[in-house]
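Starting off, we have a lone chain in the form predicted on its own, written out as C-alpha cells.
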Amino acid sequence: MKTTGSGNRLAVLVPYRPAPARMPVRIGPLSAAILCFCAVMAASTAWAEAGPTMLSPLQIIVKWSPLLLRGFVFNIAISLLAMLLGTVAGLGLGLALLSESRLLAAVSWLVTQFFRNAPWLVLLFFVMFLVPFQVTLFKTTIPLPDWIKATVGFALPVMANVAEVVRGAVRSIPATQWEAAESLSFTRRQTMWLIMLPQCIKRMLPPWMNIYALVAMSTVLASIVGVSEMLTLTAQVHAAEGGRPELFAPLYGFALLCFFLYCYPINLWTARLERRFRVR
C-alpha cells in the first residue's frame, strides 16, 4: 500500500521476486550404497517371520562375516595374481605388436584380438576343463588346484587388454622422438626401453588400474567353476541357515557392499590420475 499526499491509501503492485532456488541434496555413491544396504537389512528384518530362536539377518551376517571376508580376501588375491601374470605377458605381447617383423606383429594382433573379445566366462571354462588337475615334471607331481587355473583364466583377457594399452601408449609418443633417438645412434631396443616406455608409464597407469577394477569384480565368476571365493561361501552360508528367503538380499548385499567399498576408491584414484597425467 502507498499513501498519497491527501492521506488516501492506494494499492501498488509490488514487482515479483522469485524465491531463491534450493540446492538439491547430493548423495555420493558411497553413501547411497551404504543406505541401500541398510534399507535392505531393515526390510529383511521387518519381513522376516522367524521364531524367537532364529537369528535376524544382521546377526547372521555378523556371525558369518569372518568366513565371508576370508573369501573376499581370496577374491582379491586371485585378482592381484591374475593382474600380475597378465601384465607381464601383456607387456611382451604389446611390444610384439610394435615389432618390425610383419609376421610377429600379425600373430600378436590375432592373439590380442582373440583374447580381448572373447567372453571371460568362456575363457574360464576352457582353462578349467582343458588344463589337467596335475602335471608331472621330472617324476615330480605338481597339483594344479582350481584357483590357480581360474587365475590363469582371468590373466588371459588381462594380457590382451594390457597389450593394447601398451601399443596405444607407445603410439601416442610423437614420432620425432624416434627420429631424435635414431640420430643419437640409439638402437630400436634402447629407444624402446630407455626413452619410450618410461614416458608411457603415466599414460598406461589409469587404464591399467581400470582393467584391475574389472578383474577384481569379475573374480566372482570363479564361483561357477567351484572355486571357494566369497560368492561361493555366501551361497553355502545361505544354505546352512536353512535357505530362508529373507536372508538372500542381505547376504548377497553384503558381498556387493564389500566389492563396492574395494573398487570405488580405485575408480576415484583412476579418475584423479587421468586428470593429473592428461596429455596436453
Contents of the next structure:
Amino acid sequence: MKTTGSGNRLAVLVPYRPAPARMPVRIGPLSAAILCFCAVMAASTAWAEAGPTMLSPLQIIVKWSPLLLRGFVFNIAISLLAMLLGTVAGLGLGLALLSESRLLAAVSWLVTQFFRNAPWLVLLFFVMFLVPFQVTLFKTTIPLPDWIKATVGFALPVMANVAEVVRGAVRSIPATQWEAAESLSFTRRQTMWLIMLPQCIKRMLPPWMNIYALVAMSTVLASIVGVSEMLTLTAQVHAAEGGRPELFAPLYGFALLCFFLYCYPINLWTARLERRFRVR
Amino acid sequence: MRNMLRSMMAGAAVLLLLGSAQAADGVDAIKQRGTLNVGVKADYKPFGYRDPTGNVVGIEPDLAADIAKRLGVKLELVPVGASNRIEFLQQGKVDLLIATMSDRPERRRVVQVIEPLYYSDYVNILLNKKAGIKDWADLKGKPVCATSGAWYNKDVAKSYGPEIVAFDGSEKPLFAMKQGNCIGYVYDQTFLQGKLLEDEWKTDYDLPLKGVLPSPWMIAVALENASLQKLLEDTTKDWMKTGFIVAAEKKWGITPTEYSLSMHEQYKDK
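With the form predicted on its own already on screen, would you show the form predicted together with the partner chain?
After this comes the whole thing, all chains and molecules, with the earlier chain placed first.
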C-alpha cells in the first residue's frame, strides 16, 4: 500500500507515531559559529586599550592559524586513531564480557571496570612514562613518538567504554532471538556475528559517536604530557607573542571554536541518529 | 608452552640490554644515526620559541644547530618543559639539553653538566623610563613589584631596601606596574629582556641597572656519556673564544649579558 498520500489512508491502519521529540533550544552549526566568533571578538576588546602599532588579536590569530590548525589536525588524527584502536579492542573485550566462560567473563569484567573508572589523564601518564620512546625488535629500531603513545593512552578508556556499549547492546536484544537462533541450529558464534551484532550496530552507533566526541575533546589532555598538539601550540604561540594577557582569551577562544565546530555537528548527528533508531 | 615463555623472556632481556646499550654510547651513535636530538624550550622568547611556520627558533636552537654542524649531522629539536626535560635526557630521547636550565646541585646528581657553563641569568628590574633610577641603591623605600615565591625577593629587599609588592605569576605584577602600583618589576633578567622585544614594553620601559645575583644555566648530557661531554666542553669553550654566544644574543635582539661578555673576554686569547 502506498503511504505517500495521507488522504486515502485508513486511519485504523496507520500506526500511532508520536511527534519526534525536539531539543527545546537548538543552535544550528552556522549560528553557533557566529556566536563563538562574537565571543572571541568580545573577549579581545581589551586590545583597544593597547597601542596602535601592535597587531590586533584577530590579525595574530590569522598569522598563526596555519600552525594552530596543523595542531588541530593532529588532535583529530590522535582521536580517530585512538577510536579505531579502542573500537577494535573494545569489541573483543565486549564479546569477552558476554562469554560463556566464567573465567574469561570475570577477567574482562575486571579489565573493563578498571579502564572505565580510571581517570583518563592518569592512564595517559602511565602510558607516556612506562612505554619507552623506541623499541628494538630484531635489530630494527622502531621509534614510538609521543603522539603514538598518547593515542594508545586514549585508546584504553575508549576500549573499556566501547566494551560496555557492545555488552549493553547485545543484552538489549530480546532473549527470544537467542532461542530462535538456537532452534535453527545456529552455533553461539554464528548467532553472535550473524544475528546479534548486525542488529546491534544501530543501537551502538549513537553511544559510540558520543564516546568519539568525548575522545576528540579529551585529546587536549595530551598537552600536559608534552605532545605538540593544538593546546601546546596555543601556549607556545602565546609565549611567542610576548605572553600579552589580552591575547589569552582570543587564542584559547580560537582553540575552543575549532573544537566546538568539530564536535557540535557530531553531537547533532548523534542526536538525529538517536531519534531515528529509537526503540519503540 | 614453556619453550615459548622462555624465548619470550630471553627476547625481553635482549630488548632491555639493547635499550641500555643505546643510551650509553655517545658521539659515534649520533653520527651513525645521522641526527642530533636536542631538547630546547619552545615557550621562552627569545631563547627558544615558535615562529609562524612552526619551527622552533631562538638563541638556544642556534647553539644546537652549531653543535649539529660540528658533528656533521642533521638537527632535530625536541620541545621540552621543566617537568619532562630531565626524563627525556635519561631515557635517551634527547642527546643533550639546552633548555634554560638553571644549575642546581640536585640536578648535577642526575645529569652530566657541561663546564664551562654556557650562559647565566641574572635578577634585574624592569623600570619605567621616567622613574629616574640610576642605581640599585635608589630603590630604597620605593614600592617594587615581584613574583611571590621567587627565591631572590628576600635578598633584593635586604640588600637594596625596596618595598616588595608580590603577586602570583608574571602577568599580574607587570599589570600592577602598568597601573602604577609600583615603579618596577624584579624578575629573571632573561624574561624581562624577552618582554623588551615587544613594542608594548620597549617604548616606556627598560633595564637600566646591572643584573645582580647571577644564576648560571647548564647544558646537560646523560651521565657517563664521556665522548659527547668532551665534545660539548670543547664546543662551549670555542663559543666563548669566538664570541658566538654574544653574537647570538645580539642577533636575537637582547643586550649581551655580563656573563657572556666576561667569558668571551676570558677565552678570547686562549
